[in-house]
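Next up is one chain by itself, shown in structure tokens, the form predicted alone.
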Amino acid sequence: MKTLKLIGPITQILTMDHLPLKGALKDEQLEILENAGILIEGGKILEVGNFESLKAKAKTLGAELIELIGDHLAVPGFVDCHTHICFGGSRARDFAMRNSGKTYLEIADSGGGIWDTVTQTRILSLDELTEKTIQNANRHLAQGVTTIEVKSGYGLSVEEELKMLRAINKANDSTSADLIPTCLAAHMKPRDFTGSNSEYLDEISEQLFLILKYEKLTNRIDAFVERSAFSPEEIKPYFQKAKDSGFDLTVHADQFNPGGSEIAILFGANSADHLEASTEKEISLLANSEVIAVALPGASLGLGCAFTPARKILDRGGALAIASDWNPGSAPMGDLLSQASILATFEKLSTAEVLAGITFRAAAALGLEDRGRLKAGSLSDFCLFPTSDFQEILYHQGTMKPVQVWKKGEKILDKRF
């Protein structure tokens, strides 16, 4: 099989190139190539440009021509920088109770909440958990999401967190999507741990971190900084140990109460995720930092709460990514494009801002610079939509799906026929 391939002609290519990491964006800033092609070699893009010119070059190089018929729009493969797709069981009962007016505490007291998922996840074997993660990743991949961050956090013991992270890494070997594992052992103090919050965090950091490094299971540590989980003061020593051990950091921040985003800034985290409860103070602090703000509209839809103040973050000059938060409790939808489209409607985001939020800005939240833009040297991860107009994607609010998905130079989905 030839490693050199030319895909085209493509009616429009949104390269997402030459756009800044931070701040508001207008659609007029988008680089749109018409009657274009993508020349790839293996897993990397060699060139993006005029199709006829690339066709002549491809012929001299002996490249395989993959000729498209009809209108197509190309965008970079989507990056979902916050998911919990490694889990067991269902929380449909929680969802029904929440819609009937029950509070978070009432649901938890009746046996629901995060602890319910912990119980159901612990029951699964490593192989069962791996298979469930593969299934979820492949569903995301079929919707154009080529890079997926996946958190642990439903094990909540050294042994069970290791099982989850091993499952995520095994799943990564069996799906075409790139899975980026993150350790969220600091999701909440487990109910079967008899000590304090600080004692639990000490145990995790002292026993788990070394194994994570030794087995190369993850280089990312997350924590839920919230009144129902861990306070800013409790999490500081934990994050300091993680940082001293060389881990990258991310934070579940300001979901119900502010405080977590300041911790993210203090420790130089890659991202602060949620932010539904961020006030003007937190918005300004984030905008003046290098921390990526990550909006999770799926959680707002699942919980019926306010959206992340995305418009204010962008207008203040902040960097905004958008992720699905796909999880069995608060965000079961797991459809990144639909959620991003809905967020755009309520927060008045431009198409450029939304697409940036699920491509190169989301990649930056994961510390990845090799994807999210269609340009020479980037990974050849891209999606083809059946349209000649980029504005159609958000207009259909997620119901228009890609007809082709390419990952590292291989076509892994083709719905044209």
The other form holds:
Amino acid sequence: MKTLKLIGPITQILTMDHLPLKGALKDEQLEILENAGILIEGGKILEVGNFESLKAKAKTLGAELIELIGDHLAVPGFVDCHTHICFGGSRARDFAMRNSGKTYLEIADSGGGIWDTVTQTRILSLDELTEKTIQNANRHLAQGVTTIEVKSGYGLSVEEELKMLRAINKANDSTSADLIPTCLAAHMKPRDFTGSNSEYLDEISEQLFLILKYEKLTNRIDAFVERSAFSPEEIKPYFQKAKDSGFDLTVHADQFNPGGSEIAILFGANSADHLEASTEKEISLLANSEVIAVALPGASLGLGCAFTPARKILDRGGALAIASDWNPGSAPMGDLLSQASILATFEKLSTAEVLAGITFRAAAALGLEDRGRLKAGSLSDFCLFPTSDFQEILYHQGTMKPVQVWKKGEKILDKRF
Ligand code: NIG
Ligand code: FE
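Starting from the form predicted alone, produce the coordinates for the form predicted in complex with N-(iminomethyl)-L-glutamic acid.
The complete assembly is shown below, putting the previous chain first.
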């Protein structure tokens, strides 16, 4: 039998319902329910509405009442649609070198960069890597992030990429957060591969794709389209094979040079992520496409470079999600709400735009329609903040954390105890 529970009274619920997937949003468009409750049945929301009416209904249905005392604000559980939280080691040395003015090449030549993390990830066993992924996922979950995309990309051989994706899937079984695995074998050509970029991609697509399908490890393929990684021309045949095999696509695009977002549009990718170097041309193309633009302020903060032109993307009518890019190199902070709040101050984003970017718009970037809004039929994933005013959330720039996190109908964090 499924458990019925009524949670309330909640001072304000931001449902994020009735908001469009694309374009700019004003805070006046937010649906705010006051003195409200959330009636859940198992992992799904049965109804969101006035607390007193729901209380009467709950009584008739025999639902358990989870009574809240004091002010609470409910928002959908956050969705982080771009992370690299499955990794070994640390890149603190890279970070210090970059802050002391060393260039990307100098850092790579001294043993840093993505390859360093590949080396430190390869030495871990499947179980060790699984454990690290669970720890990172649980830290995110405690901050209200109930769905987390997790990329491979620090294995960079058929066997090591498989180890990473198996670890992410195993971690998914041991954390309450939903982990959405993505294969990023096309992160860079590994230093120990003697052939060309295209030969590496051929090997991956010929040997890895079938196993990913067979073991149901992921249905998502990502690639880093960049001068230091793979060119648009090198990625085209790789993406064509991935698409023909039925994978969804996503792209690390326009991070330092434009080019990747056009590939994302050409192949109908779910999302184009980064976009710090997108020009007017890419911004317009993206805004007129169905591809979700994903801003990664954590990478801008980690590298000390420009933010994704979020304001322009929204004003031209694009769909904008915001993700943490949590990784050991360019984005070590791993705090989605802080990063999204900081992006808001620099890009002049409304609260509605920021919250949409880390809820239903981020869910759409993962092809998920069952979460990101608090409405009947959606997953009962939500967090409660200790405030009576939704504007307090971004005002605290991420330092106000949820006091309760609910995932699929279970309270998995309660700060009062
Ligand atoms: O999204 N841009 C490429 N990949 C990661 C960085 C990975 C790393 O430096 O380890 C990113 O920023
Ligand atoms: Fe990334």
